[in-house]
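This document opens with one chain alone, in structure tokens, the form predicted alone.
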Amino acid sequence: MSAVVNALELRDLDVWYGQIHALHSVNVNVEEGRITTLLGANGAGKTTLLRTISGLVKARSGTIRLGATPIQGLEAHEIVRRGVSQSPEGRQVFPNLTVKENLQLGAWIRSDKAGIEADIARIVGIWPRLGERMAQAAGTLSGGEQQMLAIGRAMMSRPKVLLLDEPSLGLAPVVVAGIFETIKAINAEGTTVLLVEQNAHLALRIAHTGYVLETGAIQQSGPAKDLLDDDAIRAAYLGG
């Protein structure tokens, strides 16, 4: 049996917003090659945790390691260079730029033009609708198409770890099902995923490991299948 390797490791992470203690001594292991999901209600601190990993929020104390390398305190652009990319909550595509320009911006750290074009083609292979809309302004896309574009843009830097913040937010169930199947496929190709998601049932069905965050602290963690079967988790997040 091979030893577990953590692609991303958070230890004793404390984050404050002014006088508000947003994250309390958070410990999370994101295993290499797997999907880890972070569950919690609105305001639990899930997005804060992702923004801290990405360097957009600074931790007061604790460590964040990408592999064996500490990355806490680095600027956000440097963390992208090291191999962490985020698809943000609310998608946040550049509405006045075309689909192709949005994807190209996701590859800003790269200079291999042929490789960039190959990756755009790969993303079009995953989401053919984006291929049909390459010259269209991103702001004119449907919500589901914008989510596809946001994830595709994050993939363009070829991240070691892909952070996904609420990919199901505001989308129809049939669209959400397709997005989650794609997340599974991206992971199967070798990309490690940390997924923040309010749809706990869907998240736990595709994840390997889950963490439950409540008021800034990890309250429970374990294999995703065990959390799916946990009565307390089911009552709190899965509708009984």
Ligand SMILES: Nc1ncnc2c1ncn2[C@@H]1O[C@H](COP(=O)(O)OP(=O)(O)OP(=O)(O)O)[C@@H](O)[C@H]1O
The other form holds:
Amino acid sequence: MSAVVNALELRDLDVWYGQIHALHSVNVNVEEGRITTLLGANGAGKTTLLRTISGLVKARSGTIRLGATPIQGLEAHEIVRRGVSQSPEGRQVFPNLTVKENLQLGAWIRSDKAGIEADIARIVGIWPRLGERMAQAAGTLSGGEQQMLAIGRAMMSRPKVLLLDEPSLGLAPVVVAGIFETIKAINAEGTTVLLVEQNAHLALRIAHTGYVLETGAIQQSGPAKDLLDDDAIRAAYLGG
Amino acid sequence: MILFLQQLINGLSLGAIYALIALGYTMVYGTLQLINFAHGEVYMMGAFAALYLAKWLGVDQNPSVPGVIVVAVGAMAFCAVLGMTIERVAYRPLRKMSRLNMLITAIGVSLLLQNIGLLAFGALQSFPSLLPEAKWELTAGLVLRSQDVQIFTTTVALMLALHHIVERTQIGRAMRAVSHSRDTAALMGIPVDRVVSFTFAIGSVLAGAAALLIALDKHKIEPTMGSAYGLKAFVAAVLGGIGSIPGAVAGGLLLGLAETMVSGYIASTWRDAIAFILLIGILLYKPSGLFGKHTVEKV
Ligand SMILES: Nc1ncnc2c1ncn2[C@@H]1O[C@H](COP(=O)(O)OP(=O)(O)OP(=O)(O)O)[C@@H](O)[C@H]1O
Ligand SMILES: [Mg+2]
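Return one more block: the form predicted together with the ligand, after the form predicted alone shown previously.
Then the entire complex follows, led off by the chain already shown.
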């Protein structure tokens, strides 16, 4: 049995937007090969946390380690190169580019043409609807299809760690269920996942570990199973 | 009819030049939402770079096609470096500030370069013939000049190359991605700064080509040519819908044709006014421009 290794380690992370203290000394471990979920209400700082990991927001203090290497302060595109990719909040597909072009851009850091084509085929295997719409502008896809594309695009860099910001946002339950199945499958193939969600119930059911963020500070953390049974969490995030 | 055809040739020729310059405005606007007022001066500097390069290499004494190609590539490369330097030195440090800061800086860079031009190059200079020139009388009164042919063929070739880059290459996809969202592009691993730099380079290369074409046509270049042509090309970009590549081409051709038709049929004194009449018209009736907003292609 091998010990649990942290793929991503956040230590004492402090983030400010001008006068707004958005993250207070945040500590999070994202264990290798597992799904970790970060829960929290609107404005808690979840997106800020992911943007800080990705290098789009700079932390005032604290460290972010990818394996043994500190990555805080690196430029966003370099962090992708190191193996962390993100499907951002609100999907953010490039609406004027075709589905295929979106996927190709996801593979920006790679140059193995055959491998890229194979990965596009793999994504089409998961979501045949994307395959039928390869030449269509991504902006014309439905919300669910755009979410599939955003996740697929983030997979195209073959990340070690995949950050997902509210993949369930605005989608019908049946679509969400499908997407969560896929997240589980992606994880089962070896990709470490940090999943930000407001849909705490679903997230905790597929995650190994959960963190709860409240107004910029981690309030609680533990095995997902325990959080699912926790009365305070049930009251706050699981509707009783 | 002959007059119409003649003005059609003249108008397409002029419009092609406007279009080449307008592409630089529109591409930079698409990526940074910045009106790069210094772009006209990059064009002006390209003309002088071509002049001095031609003299230095002796191409003005011994004109030849390979010689002109070397001058063209040199002037275009000079413009690329100048455009990238302006972006790096003047705009990039301001990118996180308000757009007004960048806009004012752009006006400042434009004035600076124009005054450097006036100091370094003086006023009007004549530009030598670097290629044999010919005129063909197609029918009585209808003349096609070799310079027009040069302008058409070069412009078409450059536009095809641009289309290929923007639509078919990974860097072109990256340019379109950056124009939609710099942050999301960075999440793809795209080095956004390098893509912005590349966008300035391409726009400047096109301006350099336009400068050489116009210098070979008019045989006169001056440090203020950037503001005259630059302003018209900017109007062309707005007419087409700023940010839109096909819009810049259409706006350039439309403006060129409008100018020559007006001087052919009304009076040449109205020529410069028509640009602003068209501008006011489009701003009143379709502020987003001919290809604005609804276009799929926005770089
Ligand atoms: N660019 C910014 N400038 C200033 N304040 C910001 C900025 N981005 C976020 N904030 C503030 O930081 C706090 C955390 O925002 P963040 O987007 O990280 O929350 P979130 O947990 O992702 O919320 P949601 O569930 O609504 O997406 C909020 O108070 C927000 O207003
Ligand atoms: Mg959020």
